[in-house]
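Below, in structure tokens: the form predicted on its own, a single chain.
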Amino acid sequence: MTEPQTVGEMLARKGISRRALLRYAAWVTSIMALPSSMTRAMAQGIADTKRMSVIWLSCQECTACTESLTRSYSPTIDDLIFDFISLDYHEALQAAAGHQAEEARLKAMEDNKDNYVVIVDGSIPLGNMGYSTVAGHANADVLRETAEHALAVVAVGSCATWGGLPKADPNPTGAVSVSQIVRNTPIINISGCPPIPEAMTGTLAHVLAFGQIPELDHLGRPRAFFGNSIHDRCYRRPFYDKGLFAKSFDDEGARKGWCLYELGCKGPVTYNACATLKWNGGASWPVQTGHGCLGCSEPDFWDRGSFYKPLPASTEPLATPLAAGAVAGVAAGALASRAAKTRREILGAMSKPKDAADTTDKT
């Protein structure tokens, strides 16, 4: 039997219709805020390309973003891998070892040139190269190398996108961004301590159908998950807009789900999709469980004051009418839903048995 050459053959051969695939994509799409007649498109860019090289650097990381990216509800960390992508290089998932892995890295490199992904985890020492170093050569040299012909350079986590913990004060061991070290290949940031599983899937996904970035923010995140405050989406936000405070995180306003703005929360601050993806297959998020947002995916979030401290005045955000307050908090949460039950419609179908796959759509 002839090999699959595309990612449409390899999910044909297992099963999957051409309506889950569409599926799929719209949903990546709609999470995107992309309009809704790209989903075709998008699923054809899919199927028709075969699977993207992916290498992955980890540097000075705590390998949360890795048990993120294994929790990702569409694609799945399965289906990424063994059908979306090629996942060539990846210290902590990979068989290989030694010099058997670093020979991967770069043969993925060679057979792939110009059109393959880096993905990095960590942030990069400089003040003495020697904190952290795989097969005896240094981060940094490392990643010039392995990014000089990368298609797109992808910074995950907050360590790899501003120089997370290590680069907090006093910053012993010089620690930098990937920006700092990558200079002439495309970066898309995606920030977070660890960062949104389907943020990273869903980026991929983009690149994969498109064969380019996704639209940026002014930090270099995709516009799609980073574009609105944790404050425009939180489901407290009509009791911030009424003027509805906890107090402490036990007093009967915190149980009634009151707004945690004066003890710390830095929603109004932070820009992330946490409050409409959330965690874990759309379970929670950490507002939902009685813990005010820390700010983790912006730059020095570690160095900005006191998690539970409530943020200056001068960047308190202009309270809004009751009304549109009112609107925001249900329509975030009409929106939250919905992706879920799309999340859960997608799985169903993308995990069906061949004899039972919907071949109805022949279009």
Partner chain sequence: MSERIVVDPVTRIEGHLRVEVNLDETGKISDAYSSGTSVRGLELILKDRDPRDAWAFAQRICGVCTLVHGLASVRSVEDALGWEIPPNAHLIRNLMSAAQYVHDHVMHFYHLHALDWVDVVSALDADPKATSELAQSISTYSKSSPGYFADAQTRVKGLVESGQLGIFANAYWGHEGYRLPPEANLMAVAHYLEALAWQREVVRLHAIFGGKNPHPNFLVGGCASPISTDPSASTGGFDGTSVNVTTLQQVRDVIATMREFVERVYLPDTLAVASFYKDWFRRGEGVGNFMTYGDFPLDSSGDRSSWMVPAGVVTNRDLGSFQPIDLNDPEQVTENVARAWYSYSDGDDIGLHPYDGQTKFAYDGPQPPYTHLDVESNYSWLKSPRWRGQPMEVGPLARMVTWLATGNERATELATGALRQLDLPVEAIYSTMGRTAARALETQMFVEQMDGWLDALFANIAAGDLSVHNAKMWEPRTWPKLAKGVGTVEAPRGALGHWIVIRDGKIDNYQAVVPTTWNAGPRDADGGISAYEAALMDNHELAERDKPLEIIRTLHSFDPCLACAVHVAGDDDTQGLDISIK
Given for the second form:
Amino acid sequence: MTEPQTVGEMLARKGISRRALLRYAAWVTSIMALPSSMTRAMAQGIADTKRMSVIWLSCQECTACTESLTRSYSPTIDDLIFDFISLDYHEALQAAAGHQAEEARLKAMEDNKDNYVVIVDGSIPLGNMGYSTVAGHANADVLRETAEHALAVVAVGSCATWGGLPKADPNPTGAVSVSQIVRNTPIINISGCPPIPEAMTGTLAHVLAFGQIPELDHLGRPRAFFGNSIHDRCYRRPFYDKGLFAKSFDDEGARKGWCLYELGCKGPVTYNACATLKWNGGASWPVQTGHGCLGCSEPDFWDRGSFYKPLPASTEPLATPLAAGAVAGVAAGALASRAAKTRREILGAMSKPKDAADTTDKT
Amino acid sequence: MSERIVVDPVTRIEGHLRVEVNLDETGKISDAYSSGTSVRGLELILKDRDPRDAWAFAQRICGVCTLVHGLASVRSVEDALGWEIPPNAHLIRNLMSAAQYVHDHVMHFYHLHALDWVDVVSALDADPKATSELAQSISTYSKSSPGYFADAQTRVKGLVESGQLGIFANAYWGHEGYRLPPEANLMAVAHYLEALAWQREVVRLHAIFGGKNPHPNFLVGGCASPISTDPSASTGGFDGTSVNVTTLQQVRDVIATMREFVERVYLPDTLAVASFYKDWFRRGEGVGNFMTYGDFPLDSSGDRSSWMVPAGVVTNRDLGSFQPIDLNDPEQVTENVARAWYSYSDGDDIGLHPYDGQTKFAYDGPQPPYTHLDVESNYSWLKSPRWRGQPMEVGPLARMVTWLATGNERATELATGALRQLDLPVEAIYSTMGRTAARALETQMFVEQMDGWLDALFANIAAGDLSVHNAKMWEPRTWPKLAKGVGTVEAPRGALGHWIVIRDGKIDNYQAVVPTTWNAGPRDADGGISAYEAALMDNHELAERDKPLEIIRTLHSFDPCLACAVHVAGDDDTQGLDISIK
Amino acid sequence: MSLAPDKETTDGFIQAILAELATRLAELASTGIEAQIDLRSLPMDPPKRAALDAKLGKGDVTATIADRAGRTEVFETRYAGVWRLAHYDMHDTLLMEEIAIAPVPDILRADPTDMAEAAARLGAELALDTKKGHAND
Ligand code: SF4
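Now that the form predicted on its own has been shown, please provide the structure of the form predicted in complex with the partner chain.
Full assembly next; the chain just shown is listed first.
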């Protein structure tokens, strides 16, 4: 028997048929709002590709992004790292330590030149190169070096995407985002503090299947996950529309699930998929427990006033774009075979002007 | 002539840790230096913010022990303002915190620590049938068939044969320090995979009460999880909130899932692994001083005697020396920066109490890229906290010691049982493996308490008490002009305190002194050594200098959490950066 | 205070979906073009959902795919060529639901790779049996 090389073969060894892969692909195309007709192509794409080499760099971070990834329900973290990708460097998870760990990173870069994906969590301090180092190297230098020959860089979490907590006023360490360091490699931003696990795994599956980055919004985030505001899809929205608001965290309205707007909910100005994907296998999500949305996927949300201060009344939420679009299938970038796609083409696709419809940065 | 060994990055931890050690001629570690290599300046960021917002910032200190900083933060505000919270809020916080223990400790053992003892490559040589017999001989856990272990083996084999080893690449496999037979290795690898699936399920408890995990919500004055008694009728088919009778039943199920895994997998595995490494009960003692802040209140009276974990210190391994602590006393807790990359306005050689904490970045280490730190000078972003000038160890071993010192029956029973099973004297706990075993034993204690707290919550709801939040002091205008307080949590990694000074409704000073800072800090002005360094200097000989397995074993026994440990006090003096570059 | 959604909204919503289904089904019948509708993308509260389920009903065919990665439940509705699918992960958590407009849903068809693998396996087993058979002679 030949050695298993592709994801399809790895899965087959585990006794997982193409049908199961089709089920997974149906779910990813669903959460990524791709047309359902792409399901089979996605399943095929995943099955035919070699496990993708992934290098995860941690800068000024708290490890919640990694923790969040391990909470992914589909695919699960073990499926991900055993069957879908080869996680060749990840300080919090990898077995190797010290210089052996660094060697693993360099080897993965060499073996998979122009074909590996770099995931970054945490911001990068520029105030002094000694503010954050790994193996004696400044975070900024390691990131530049590793990103140079990557297929794409995925910035996960609000620190890597916008600078996040370290960048909050007065930004003591001069923290910046990944996009301020990485210049010539396409970047996908998956914001959130931390991001929803399925937003990370879904995006990876897309890159894996199509060798292409998904359609992004004006902030470089996959539109599939960041195209709607929390408020657009919030189950408490009917209460908002009827003017029924909880006035304290434990009053009658709070217990009945009334709208949290007056308690400071930032749902109307926050773009993320919590309301639809929910958290931890659908167990709940922040608004559902009874605390307003903190707005954690938006740039500089730490510095936009208290989490408990109601948004100004003038913040008019957008109407929900309903069924029609979804039924008809949302147009997505044209498919291309993985082999035919070069980084240049990906870059070209990226720099295309984005549809401005959702650029509702209303604050 | 001594030889310098560097491990950076120390992997399978939270955050960025580097150690440099000197070996003497015999290959023994003669000196060890532990360095936190990343700083964010969180406490500086907190200055002038709304104290009610602080929990969300503080929680981002760490995403692994994801809720302890949120909890310490809301408690600091409540302590400063004398703000009582409803009994249900105590119960919910206890449940969330205990769940954090169970989740954190299990993940630490399997995903961060196990590979120091378990050789993944050797698991390929195991016979699944013999593995099944081994598993059944130590536990009644239902997943123990030969097929189950064969599946796990196939997965690892798949990685090896594909030539892409991923997270298992380039490790110390085959090192002579690995002593488990292939079957025990395979059993542990199977449980490594099992625990990955298990942990995803059990954090649902945090999602139900806090909306998500990592980083669930907290709220000053109680909990942001109003209890809806009859969601469907009152809301026309929508769920009211995620806490209701149905989901509390799910919490019950989660607790059962946790308990089963701890009792039938985690604890037996830990003792089984330990039995092959008994010499690791003879090295890696820390400083011999232990401290706990105490936690898990059973009512809102603040009566410390009802706390599950006591508050106090034990010095010099002397269980009779147990004495209480006062965290508001400037003589007791201080932070020192003599060898850290910070400076104090009145000189770096004095210690400051957290209320008066101040710090300026003063990085004078080598500019990267560098190969060695100047360990004779300043060498870390961690400060060094001291209790009455002495280094203390905090964490699972410290809790075990204060429990034994205060005569906790269950802890005594579990500890003596384990020691008897392993045929070891009580001094064995002061060691690398003692720390690892104490962690497993206390997990059992926490998981046993959870049903009782949930019962109490159900009983309160049945009696009509739905209250989870005390809104009386919500508006900052009701607060005094100046207030100081400390919020403590006995966190999985040890004693955690957040000190806050509130002036005119805003944060005037915020200082977090966290477990890993206690354990991993650099030397102090008197040359006093913290627990990590002391443990590495206790009887460690490297079998292979290029593969310092021994070093990471002992470091991992502390469960390092570096993002937690590195922080900066907010103080007027600190607004301007003061960077001097060597 | 009750907040039951208005009946009109529900009716209007169901009408919109049914109209879409009718168009797609006609298209399938005349041109063979298949379509899928992801129910996740349609924000439905429980009453709308119940109304849709009632309208589509259940037809003649039911199938279950159960494998190591999860489970899929498939049934045809009262309208030939309109199928309902529900996908579950290995922990039996509902992943997604969809409506497929097709002669037979894609996931029910055997995949060429799986078939090729099965053919090879069957061949090998046959060869083995023959060998065993000879050995027994
Ligand atoms: S304001 Fe918040 S709680 Fe209210 S409907 Fe919008 S997102 Fe939901």
